[in-house]
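Next up is one chain by itself, shown in structure tokens, the form predicted alone.
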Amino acid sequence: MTGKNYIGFQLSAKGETTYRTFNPKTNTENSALFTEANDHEIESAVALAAEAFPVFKNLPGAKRAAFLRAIADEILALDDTLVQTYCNETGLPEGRAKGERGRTVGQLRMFADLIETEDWRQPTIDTAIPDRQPMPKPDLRQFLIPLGPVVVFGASNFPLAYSTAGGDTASALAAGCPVIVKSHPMHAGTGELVASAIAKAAEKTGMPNGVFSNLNSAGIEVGQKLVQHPKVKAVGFTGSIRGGRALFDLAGQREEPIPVFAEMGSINPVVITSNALKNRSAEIASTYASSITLGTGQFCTNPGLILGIESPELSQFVEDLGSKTSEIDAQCMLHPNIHQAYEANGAAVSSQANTEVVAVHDGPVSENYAQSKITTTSGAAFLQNKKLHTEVFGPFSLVVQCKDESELLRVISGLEGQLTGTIIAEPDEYRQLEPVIDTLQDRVGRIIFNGVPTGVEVCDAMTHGGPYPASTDSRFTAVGNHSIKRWARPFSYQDFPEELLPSFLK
């Protein structure tokens, strides 16, 4: 551990501003000092990728697939120092660690495994019809190139997967975009050391200096400044609304606007049905408590709202949940200010008129560990407080009671975008169930049946983006072989020589 940043091949630490990570579960910091990219480091860092690009998009997938694969490789080289540095500064368990370390692993040898075809590119072939009346038609081919270097900013909450080399960075390099990290600065000692992995991929497979670097910065002027670069032409973000639309912001101001492919937030709407509850309630509010408190409810896809229609059913529903996840040992959260948040916007919506607090776990709780917390409300009161909309990253679910099937729609209308939906039904309901599908596929980008939306599967079929806020372009996925395509723009070849053509064209 350096504490310093990757501009391309070379460590510098120029600037004058340190800082340290935090360990949340001994609450004290960590040792390893980092130095904050200065002005001359960050031109250098975008200057080293905007000469790399015109090598980098032009290398066969083959070349770039097998650097893909190094850098899997070289990340498992890392082994134990890898995981207990993760630990030491989020208060994960090690298994987490491990689980996300597989799938930071497996997107990257995905990516490889599509681009050693060209397919990916969508090559599409328009031959001419030279004799066609009244006018000709022109022999047109076209396929997706990649749009030039790219800023990818390091998530809390998943400090590999969504990192350093996580789904963004390992797409953006897969459609041949050099790619320049702003580190988040709560696990900056494990980025720095998936960044020397994927110097050492990049130098051992012949990649050009600059194909990729780690920026360190522990506020937000280094991203700001990325963002502002001329020379950067797109942007990956994961993280809150404020954070997202700031970058979305300025992207949009400059001379040239760049797209920003943001993941913001989402409280991820769960409708269960009056037969559902009947039936099987005590079993749904078990599965839910998990849900909710799995990985201390930090994921962008926690279940922080669940709808139903007013009942004796829904009522013993709303008590058993609160039970039952009160009930679940207080876990650790990623910051104290990831801590400080949920308390304070927990207490914000919570505190609103005609809300409840059903049950808030009472058991010894450590320092920056999460007390769980459900409440619920009417749904003529949701409809009428936006405050009740808001999002709590943490342990915590709010329970809707609507009155009738009309204002549970309403309520769903009056989402803003999520990444998920869920419908919890029986079978002797499915006919009726047309009117809530239609609602929620028009605010969220994916919809579980009969399950929790917390998990995020990485294959080509997976949406995990959806109407804003849960991103700010919802044509594309932050997940999975399709997510490549913000990377890439469509470009067409008219009446061009055979000779001249790409390959996969001809």
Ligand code: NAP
The other form holds:
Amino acid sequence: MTGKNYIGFQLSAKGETTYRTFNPKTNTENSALFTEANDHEIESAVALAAEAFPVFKNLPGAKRAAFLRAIADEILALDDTLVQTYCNETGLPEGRAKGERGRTVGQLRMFADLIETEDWRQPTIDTAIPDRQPMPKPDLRQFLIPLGPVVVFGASNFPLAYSTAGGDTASALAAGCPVIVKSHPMHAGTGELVASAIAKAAEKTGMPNGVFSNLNSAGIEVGQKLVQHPKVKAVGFTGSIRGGRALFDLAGQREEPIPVFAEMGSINPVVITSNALKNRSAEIASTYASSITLGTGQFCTNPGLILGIESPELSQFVEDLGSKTSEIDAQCMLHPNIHQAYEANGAAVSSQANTEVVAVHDGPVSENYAQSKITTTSGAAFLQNKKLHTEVFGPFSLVVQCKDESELLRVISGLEGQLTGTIIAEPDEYRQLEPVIDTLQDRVGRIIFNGVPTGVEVCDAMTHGGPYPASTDSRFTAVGNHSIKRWARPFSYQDFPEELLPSFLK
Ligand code: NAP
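The structure above corresponds to the form predicted alone; please provide the structure of the form predicted in complex with the ligand.
Up next: the whole complex, starting with the chain shown before.
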């Protein structure tokens, strides 16, 4: 670990601001000292990326695929050093580190397979009809081309899969865009190790210098400068609504506005029907207690909102969910700041009118550890009070008890955009679910049936995104093969000589 920035293949630490990461389990700073990138280093990283772009974008897909596969191999070669650094910077267990590493490597290999052929570019050929009346039809051939240098911001809660070599970086490199990562300050060491793997892979596979850079930052300024830089052509962000929106606005104010694909917070509504509660309330409570507390609730797909219709069964469910959740031991959060935000946001929601705390974990709690909390309110209170719609990032959920189905539908349609919605129902109710499905579909990117929203499969048919503020552009997914389309634009050749066309357009 050097604590330095990667400016292309070179390590550099010319700045004056330094910082350390934090181990929330031991409540102490980690030893490595990181140096924030200064203006000169930001400029060098972007200039190198802009120089690398024309070379990188024109490499055959198979060459870029070899680069992605080499990154995966180099990440695995970091072995225990990476796992231990990840654990020391997040308080997350080793099993989670290894699972996330597996997903990260899997994503890189998935994009490598995708770009082995040029099908991802959606080549579309409209041949000419010279004798068409009243006007001849020209020959048009369309395909997707990369946008240019991309800046990637990673999330605190996914130091591998949504960070340095995570889904945004993997898909942007696959598309032919050089990447500059604004390293997340909470896991700068994990970020530097992964950056070293990318730099090694780039040199080994003959990629142009500047295809990748990793810039340290102690605060928001480095990220802001990158988004404002005229040579940056797109931004990938995973994090809070406040952060994503600030960067989206900044990109919109540029002389040349650029797209910001921000994946942000979500409360992921879950609708539980009356018959499901009648038949299996205790089982659902147990499943949901695990989902709400999984990874200390630090998932963007955490079920933060549960919706049902008032009944004795729903009251029993609320009690069961409270007692099952509070039985689960308090767990470490990623950072003292995230823990403080959890406490403050949880207290703010719980203190709203007509809102009641059902249960709080009451065992021993160490520093930076979160007590899970289940709260409940009425449909009427939820409809009137937007503060109850706020994401509480952590092991927290609010059960909304609606008067009837009409109120339930109003609650769903009054929600902000969400990543997911879930329906828990029995087969004899399926035919009556249409209004709920329709209303939910308008608000979310994915509906889960009789399951939990936590856990995002990486595959072709996955949609990870949703109407604002779940994401800033609901037309795209941030996970799976289709996420590559965020970094490309359609382009057409008209009446081009055959010999000047790329082979897949001939
Ligand atoms: P965060 O506080 O927004 O930080 C994310 C990154 O953005 C950090 O590098 C941060 O830099 C930067 N940033 C924040 N505000 C900024 C601003 N105004 N200007 C420039 N840069 C800014 O979020 P986090 O704590 O890492 O992540 C937790 C949140 O992410 C939760 O809300 C969770 O739901 C969401 N999340 C969403 C998804 C998804 O796929 N939709 C996945 C995972 C997490 P500094 O740290 O230097 O301030």
